[in-house]
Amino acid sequence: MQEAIERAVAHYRELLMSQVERAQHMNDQAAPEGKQKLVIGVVGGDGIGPIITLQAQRALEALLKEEIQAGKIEIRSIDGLTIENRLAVGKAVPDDVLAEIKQCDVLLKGPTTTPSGGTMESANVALRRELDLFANVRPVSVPEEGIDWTFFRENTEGEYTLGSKGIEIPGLLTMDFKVTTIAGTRRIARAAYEFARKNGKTHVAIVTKSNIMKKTDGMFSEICRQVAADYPEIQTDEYFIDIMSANLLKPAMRPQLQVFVLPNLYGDIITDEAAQLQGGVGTAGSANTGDRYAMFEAIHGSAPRMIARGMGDYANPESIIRAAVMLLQHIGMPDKAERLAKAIDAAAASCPIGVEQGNTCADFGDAVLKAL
């Protein structure tokens, strides 16, 4: 028992030192200057990922045809982020795949499978850390319900940053760790309030469980309130995550909520709840942004059960194509983004996907191209 405790203490010391170093060097990554060509990497992932991502790539290639021909934009396919390849090399993101990804400026990424148990880290978590994609931005819109929400989820810390590096005392207990840094919290709060100011939003909700997680969530709450003081025109309210989860279901409350800023785990869960109000996780896109890179993806998983049943061709690509809309907005092409968003709406109305409807993922992609 004592030997196991000593190993755990040594392991914790190593983790603590690594996180102190990360906090001290968080702002080292700088964007390159003077790039002549924007490189969009398309990473299919696994499960239904390659199936749905192909349709988003087709839409991007159609919209960006002139820029591609002029050499201003390159769309580059990146293979190798499959679960089989990751398990074979024992890494969440194989080194050669990561090197290819880092040669891109923005990514359109399909879902990836994370094995339950074991020590294999999520590919998403690894990419967010390696590319320092600290802001996970997820919009949800249901105009008829008064819903126009944008969630700013801290993307590199919380329970996820050390999620595969917990401590075990065999036969007795296990412990995982949650990490919150001042710099990490300040930059996600700043991103949320800057978005609110630039987009005419008047309300930001800080969402934590600071009454229980007093150190980590307590500091997250304190830093967010410090940032909020620089935006006096914006009303700020604080909520606990359990209460906010309930508030999303209250029709009278929905129009009052606009922008949310919250730690990693809570953001992961509550944005799926919000997406369900919009029509399901298959209808929502997601942006992961940092100072140098940006990654856009569907918010749902790789649906291995669909693949196992031979139903992959009927996967809904709407979420990943909506992520492509966010990608176009990010690279400064709002008109093309609006065209694609309207084409998605038209396709969703004319081409419902499913065996009963007789429409496949590729049929939906065809409908989007037709609407464009």
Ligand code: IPM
Contents of the next structure:
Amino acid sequence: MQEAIERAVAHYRELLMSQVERAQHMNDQAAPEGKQKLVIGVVGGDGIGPIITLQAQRALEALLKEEIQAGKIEIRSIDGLTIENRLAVGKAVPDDVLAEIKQCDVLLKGPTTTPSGGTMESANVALRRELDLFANVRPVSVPEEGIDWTFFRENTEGEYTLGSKGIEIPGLLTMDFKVTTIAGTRRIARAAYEFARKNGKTHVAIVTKSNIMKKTDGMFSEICRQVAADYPEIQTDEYFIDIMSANLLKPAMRPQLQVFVLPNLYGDIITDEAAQLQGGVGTAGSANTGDRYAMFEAIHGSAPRMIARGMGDYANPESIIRAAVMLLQHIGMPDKAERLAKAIDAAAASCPIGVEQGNTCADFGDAVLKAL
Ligand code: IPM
Ligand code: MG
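Return the form predicted together with ligand IPM of this protein as a structure block, the form predicted on its own having already been given.
Shown next: the complete complex, the earlier chain at its head.
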């Protein structure tokens, strides 16, 4: 037992030093200047990933045809981010795949399988860290219910940073860690308030559980309030995550909520809840942005059960195509983004996917292209 404790303490010291180092070098990644060509990497992932991502890629190729022909944009397929490959080399993102990804500017990424337990980190988490994608932006909109929400989920720290590096005293206990840095909190708060200001939003909700997680969430809330002081035209309210989860279900509350800023794990959970109000996690897209890179993805997983049942061709590509809409917005093409969003709505209305309905994932892709 004594030996296990000594090992855990040494391990903890290493973790602490790694986080001090990270906090000191945050924001070191800058965007390159004067780049001639924008490279969009398309990473299929695994499970239903390659199937749905292909339909998003077709839509992007159609919309960006001229830019691609003029050599201003390249769409590059990147293979190899599969669970088989990752397990074979024992890495969340194999080195060669990461090197290829880092040659791109923006990424459209299909879902990747995350094994529970063990020590294999999620590919998503690894990519968010490697590319320093600190802001996870997730919009949810249900106009008829007055829902027009944008979640700013902190994406590189909190419960996720050391999520695969916990401590264990065998036969007795386990411990995981949550890490919050001042710089990491400031940049996500800044992103949320800047978004609010630029988009005429009047309300930001800071969501934590600072009554319980006193150090980490306490500081998250304090730093967000400091940032809020620079935006006097915006009203800020603080909520605990439990009551906010209830508020999302309260009709009278819904129109009052606009922009949310919150730590990683709460953001993970509540954005699934919010997406469900919009029609399910299959309908929502997600943007992971940093100063150098940006990655756009579906918010759902790789649906291994669907593949196991031989139903992969009936996977719904709506979420990943919505992610492509966000990608177009991000690269400064709001008109094309709008066209694609409308085409998805049209396809969703005319081409419901399912065995009974008789439409596959590829049929949905065709319907989107037709509507474009
Ligand atoms: C998400 C997903 C990921 C997360 C998983 C796949 C690691 O649930 O993007 O919300 O927990 O962040
Ligand atoms: Mg999630």
